[in-house]
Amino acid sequence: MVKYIIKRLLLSILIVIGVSLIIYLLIRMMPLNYFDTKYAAQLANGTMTQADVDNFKRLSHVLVEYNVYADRYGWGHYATNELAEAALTGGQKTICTFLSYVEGYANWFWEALHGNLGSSFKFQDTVVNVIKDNMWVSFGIAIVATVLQFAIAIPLGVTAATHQYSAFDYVVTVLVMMGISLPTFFFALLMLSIFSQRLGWFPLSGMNSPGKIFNSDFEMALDTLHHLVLPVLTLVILSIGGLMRYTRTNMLEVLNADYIRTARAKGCSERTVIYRHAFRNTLIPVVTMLAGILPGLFGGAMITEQVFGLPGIGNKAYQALIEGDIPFVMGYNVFLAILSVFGTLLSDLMYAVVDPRVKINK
């Protein structure tokens, strides 16, 4: 068991390094970056020059300095980066760009090894602090939604399987397919339109009522819970479909197994057959879903948080992504990658708990 865990951890480290490298290259190849987006208005009205913006890029290591590489490799000495870019050949500029990416990633990786994921351009704080300060809002919403999702989807799946082709099975299947088919942003806006704008039962956005004075922490907590009903409901309704169908399919497969027919032939009650013999084996494939739950708990629901205006980590990641905030997007995705590989390892270990026949001795 220990040898297996060590091997998986070493493999996980390689996966995280590979993921971080791919993410860095993709972000650096984006046509725009944070500084071009932020200072576009100032460039347009003449209050800033391109040289000023390039200085910010140079300090943040997001600018390909062709003149520096040209001088380093003997391709000529150029006073400015613009002159070097105009004079170098296409192949030379490609080499400069590649070297810039390699050096930039090497610098980021060295700092990451020391626990420094950089400073966010947009949020003016370290990436670690931004993640730490905002992930708990997402975690609170996600853990409640996940518990409700399992509490609703698994019993529905088991009941639908044990009453196959019944009216209940057809109704649940149709409703579930409708939930799976609805896009998150559409369903979230629909919930806001009905329950917030028309009925006025719930607030439109945020986690607390603006300008409201609370007499106690309990009153403030109730107000927060009131704001979170629709986001949690949205996440639950849109997520129970996949888990319910997954449980139903696995349950039907188990119910047709030979040992289930044997248990019935021995005279076991239907309740014993279903919940003692079939249900436990149904959970074995469901355990696989643990690999995706962990990053979902801490990674936030990007679209849902954006629509409902929640200050979670998913909302922060969306804002950073559309503005090209390289350090935060890098740190956030590496954070999710670490959670994903840890969740996969946890899922593998849980097989031995759910199914005693599984022995991890590699």
Second form
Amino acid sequence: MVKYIIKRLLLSILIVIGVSLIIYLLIRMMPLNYFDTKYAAQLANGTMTQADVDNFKRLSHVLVEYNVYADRYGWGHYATNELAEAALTGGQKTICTFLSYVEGYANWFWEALHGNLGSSFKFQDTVVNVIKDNMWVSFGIAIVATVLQFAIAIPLGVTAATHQYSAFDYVVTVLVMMGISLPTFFFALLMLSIFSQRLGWFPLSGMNSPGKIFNSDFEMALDTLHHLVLPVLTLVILSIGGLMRYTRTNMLEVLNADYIRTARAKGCSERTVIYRHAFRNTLIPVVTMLAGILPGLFGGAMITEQVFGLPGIGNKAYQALIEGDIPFVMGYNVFLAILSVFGTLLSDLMYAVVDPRVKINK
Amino acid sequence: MEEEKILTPELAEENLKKEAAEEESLADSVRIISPGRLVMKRFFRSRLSMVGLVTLIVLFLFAFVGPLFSPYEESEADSKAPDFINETYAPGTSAEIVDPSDVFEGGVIGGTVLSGVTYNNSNGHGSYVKDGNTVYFKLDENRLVVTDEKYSTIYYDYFEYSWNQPSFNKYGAPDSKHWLGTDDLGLDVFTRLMYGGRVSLTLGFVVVILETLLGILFGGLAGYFGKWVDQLIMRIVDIFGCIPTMPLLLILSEMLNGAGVVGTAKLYYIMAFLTLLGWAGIARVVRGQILYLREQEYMIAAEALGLSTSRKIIKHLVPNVMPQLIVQMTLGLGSIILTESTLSYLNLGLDRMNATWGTMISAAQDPLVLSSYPWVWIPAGVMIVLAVLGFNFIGDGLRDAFDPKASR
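In place of the form predicted alone, output the structure of the form predicted together with its partner chain.
Now the complete complex, all chains and molecules, led by this one.
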């Protein structure tokens, strides 16, 4: 078991290196410059000139610590332009060669090993801090949604399986299939349009009503809950289908097993057969699946958070991506990759834990 | 007198024939149906698959044949009669020109009172006659100002400025002319729905076929050869499996925007990216299946017959993987349509002028559209749901039909 875990961990490290290398190379080729996008509006309406922007680039490059950090990973080409670099290097222009990519990645990786993912341009803090500060909001929303999703989908799946080909089975199947087929952003917009704009039951965006003074923490929590109803509902409705159908398939498989026939033959009540014999075995893949998705909940739901304007990590990453905040985008993507590697590992280990028949001795 | 039935030779022959026919029909009813026909039969018996199939056929006709009957083009704005705008500017002010070429080419400057407008488009100098006097004007950073006759000193004298402002039927509500209304540029929503379907549906098919080919290639190699080939390919598959798809697609789209790729060329790039990010899952399925099939007796027989490797893979292994793959492909079609529409929604897909369902929904990011003009964005969403639902129903039906354990 220990040997297996060590082997899997080593493999995971290999995967993370592979993923981060691919993302690094792509991001280095990304044509966005944070300062250009940030001051694009001012440039367009004439309050700033290109020289001002270049000045900003140069200044921030020299003065602000985070930019110097960023440069050490080879981000410099993006944070600053040739002009600023020329000012720093005494007229020499840095040229992006293959070697500079390799060197940049090596630098980035070395720092990442020490827990330093660089500093975000946009959020003016280290990437690690931004992720740490924002992932809990995303996790909080996602965990509530996941609990609801499991609480609704499993009973539905079990009932649909025990009443296979009944009207209930058909209706639930069609409904959850519609849920699977809905694009997240469309459904979220539909919810906003109906429940926020038409009916006015829920606020349009954000976590708290802006400018409202709360008398107590409880009042504030209530306000937050009120804001989170629609996002959570969206997440639950869209994800119920997959789990419900997974449960149904597994339950059907178990119900066809010989030991279920034996249980029926020895005269167990239908209730006992289903809930004591069949259901518990259905839970094996479901629990494994839960272990697999759990780490991913920290990664945030980019589209849902974007539509509902929630300050979660997914929304932050989206903003960073649009504006060209290179270090944050890089850090976030690697964070996601680590979460997904960890999820797979956890789900495999969970399988061995909940299913006594499985022996890991490879 | 009753005629007795006598067993004449003719009658006996007839009886024999009858029996033979009966036997034949009996053989018919228990005739062994080929697996392919069995799958077809099961598939067509399932009601949901039929619903999905019909939905998709209708959608395909709508997208590919529909535009032939539409009176509008994909990016043809529905113009109303231009508004004639006549404004007088007090001394000290200047008029902002909407579009200089619009204004001067028709010689409408000055409106009714004026005559003899001359305008030089290259240097922005012009003049007109007003009440017998010639008024000189020039275009100064898109503002119309009155000058002296040498176009140097600026007099902020009063002047009139009138033009034919092109006007479009913006956010027109659904009526008999525009069945689903018009959008912010006065484009017919119904027509754009059809064109949008072309993009989404074709893109899905191309991507799924390409990624299946890649998946079969790599999965087949890994599963058949095993050892280090398997190790190498599967580690690559692991890496691709862990790449966060959506953020990466966003990065790639930004790269396309930055590289100045426009129009349909962008579509091909997006197809390539989706393929690159999607083949890993299929390779994993193919590999698993081939690992299992490799140990079957018929493969040992194939080995004993001395068949070549490529023949063993192409003729004996791949066809047996196909049922699983077809299901996977159909379900994949739905998810690709969803991914593409999400990209378009974030304005990182195709340009505005090439209609896609996702781009049409992205109009609803404007709260005004979200609340007041539902016809601009809701139909596109319904189309996406219908298409994805259709593919999911068919994929589900196929899975049940292919399942050898299924009882119905």
